[in-house]
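Given as structure tokens, the chain that follows is alone and in the form predicted alone.
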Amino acid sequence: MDKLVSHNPLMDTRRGLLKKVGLSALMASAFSGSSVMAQGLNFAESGNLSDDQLFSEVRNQLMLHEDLIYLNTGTLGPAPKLIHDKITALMTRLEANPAIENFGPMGEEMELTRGKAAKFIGADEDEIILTRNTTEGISLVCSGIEWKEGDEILTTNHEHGGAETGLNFLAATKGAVINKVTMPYPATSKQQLLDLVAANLTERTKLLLLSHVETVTGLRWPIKEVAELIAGRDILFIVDGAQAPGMLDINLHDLGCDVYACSGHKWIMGPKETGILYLKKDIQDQVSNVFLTGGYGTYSASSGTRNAPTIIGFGDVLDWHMAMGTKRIEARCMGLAKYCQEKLQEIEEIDVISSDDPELSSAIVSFSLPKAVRNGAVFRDMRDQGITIKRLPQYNAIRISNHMFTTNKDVDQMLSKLKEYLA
């Protein structure tokens, strides 16, 4: 494959960058026949591109309206057009011979996604279950563990309602007691967070649920240190990873949690209704759920028929991330978030409620508005002007997701609109 030549502004177009990174050939081959349908999409030689070139091409690969400023990946991420087209082609292929394809070639291709997911998050393949979303993953675990009435769950008041569904099930059906720590915002140090956990553990604490990255403030919990803090105690440590993979470089064996659940359709930017559930080998015999009785394979007698095109497409988007490099993506996201936070801190009328500690921050930056300015009105007006943000009702706040395809200019335009309200 040809190496990059010296910079030529005329080449900084979608077609030019596609040619540079070899994507034109990949697009042509991806749909030329069934033998290549399972091959991952790849930014060939992306290491030769600058960050601005690479992530500009990521934006070009998306199906977002050209003039839309999309700052809400924390709710739903936009999938690359190549993934959309791949899944569409796979659906056509499946329906041409459903039983043969689903339980034959496409079923085999679908199963490859488990191995890709394991590599993506630093786990072993036999620790991975493919789900539809984070909520389903956590609920599978909560509905499949032994429990005694009065046993306690420790969590926080900043957890997502989807994760709380499983906890509430334990409370309603098995008499669990849910204790919620009131979170500081912003948090100031790792030690502050570890002290909060330690101070609220009791002899009856049997389950601890925390978010890797909080959905409210974007706080990055020190998961590894928490796992070390509770080591040796009979506590199942579940991590809600909905907001982390795709933003951060993840190694679950290093983090040390027992359970990790995430969605494929947020920061991973995969097909909707995809997800990963990780069960550490040491705790797998503690989780007994009818969905898992057939084993952890993508398709089993207990799982029933799966959506093979979507799951194969999910595997491709994992390849897409790994080809660019998850560490490189994390560095890009964090650089964008740092700029966003610095610019927000210059505005006296608002309060940034996300931590600026590099160890605790993430690509999510949230800020609360003065009482006279309602976040619902800000959200609606920005939506109508082509800027997608997230409102946080509990704090009259706004959440900004700084993913790799966004730019500092996007943030500047959002802030310009914000200042119109504050004026």
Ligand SMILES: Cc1ncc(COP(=O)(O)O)c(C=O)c1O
Given for the second form:
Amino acid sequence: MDKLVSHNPLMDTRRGLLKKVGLSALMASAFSGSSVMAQGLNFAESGNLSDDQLFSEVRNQLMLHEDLIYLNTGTLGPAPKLIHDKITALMTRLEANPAIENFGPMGEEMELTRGKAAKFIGADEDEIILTRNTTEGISLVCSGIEWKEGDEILTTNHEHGGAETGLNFLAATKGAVINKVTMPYPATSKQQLLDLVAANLTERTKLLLLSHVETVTGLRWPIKEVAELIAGRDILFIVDGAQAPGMLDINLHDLGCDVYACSGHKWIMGPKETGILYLKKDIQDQVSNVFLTGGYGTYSASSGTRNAPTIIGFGDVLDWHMAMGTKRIEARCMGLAKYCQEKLQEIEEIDVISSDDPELSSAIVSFSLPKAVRNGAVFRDMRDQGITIKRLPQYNAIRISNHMFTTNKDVDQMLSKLKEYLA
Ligand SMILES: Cc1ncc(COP(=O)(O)O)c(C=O)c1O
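Instead of the form predicted alone shown above, give the structure for the form predicted in complex with the ligand, please.
Up next: the whole complex, starting with the chain shown before.
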């Protein structure tokens, strides 16, 4: 039996890391609580640290190249080394006795992740399905709802192709009509957005899909107000949350949408191919999908075998966020983004296309380049010089993701390169 209960590699790794980065006595004491040491990534005592101490420790925990400036968490986030090491160790343990582990101790541990996900986004466990990513979550719903030909979907022209896959499927197979609102950039007020939705709803609108945080401009949609606006109408409100959890503090019961789908491998910085799908209790009977017939448990007859090490690692990374505090992480990200916005606003040649209204902005800041400077060239040059950014094809634009582990200095360095192209 002893061999099944494996030695916890996190304790050693954690000590190794502390030694390697040479943290002060303060840092060492901040991580010395027994649960912290046992779990490695549970920053239960992070309240003792200043923001700079905490978030530079987060940076130290990542496996990014040492000098890399990583400003594209919106595409894919870096996972902490301790998570990576834990998953690797679990994979090794799994291979030593696969069936016994997967349908025994490791399988049981994997099932705990659903409860953590529920807590993380302010939902109940029986409203949560662990998916592979946002795309899968939205597609599961769109391919499992009743639809009458000619019924309408309302969405915007700033949605991601992953979300549009489900909508396009409804159009191709069930005759859905997709209406796309043309988005302002930057958006200027909540009322402007609510008016846009209100003006485009019709008697036949049966589904509304919006992003919590838009992939193009980082616009933070007023989801709660939109949910209130459409309350009482027979409209399924799906929110694409790919860019929000891990950046923003989320409470889905408060937001009031019907469906919420997100990925674990972006701002949550979790293992790749992880995701959360939330189905509000009172709409669950509207979603009938073959993959959900075995129930919402992580492993079920209809899910088939899962990747237990990855899903356990996902649960750990959610614990890590919650121990640091999702509100604290949001405040940090917003502070970084504000600095980035302000610095970009000072550059005459570019147009910031993200809103600077605190209610509408997020940790994503995007800007358009002048016509003569192509974003593909800027992206490639920056990539070759150790700065990872995202190019946005629509507007010859660049997107900056200001996650908690980045710094003002990272933005300054990116800007000094940018100015070289603009000169
Ligand atoms: C708003 C939005 N939705 C969906 C996706 C797709 O995410 P995934 O590939 O993890 O399903 C992305 C990816 O960038 C996104 O930004």
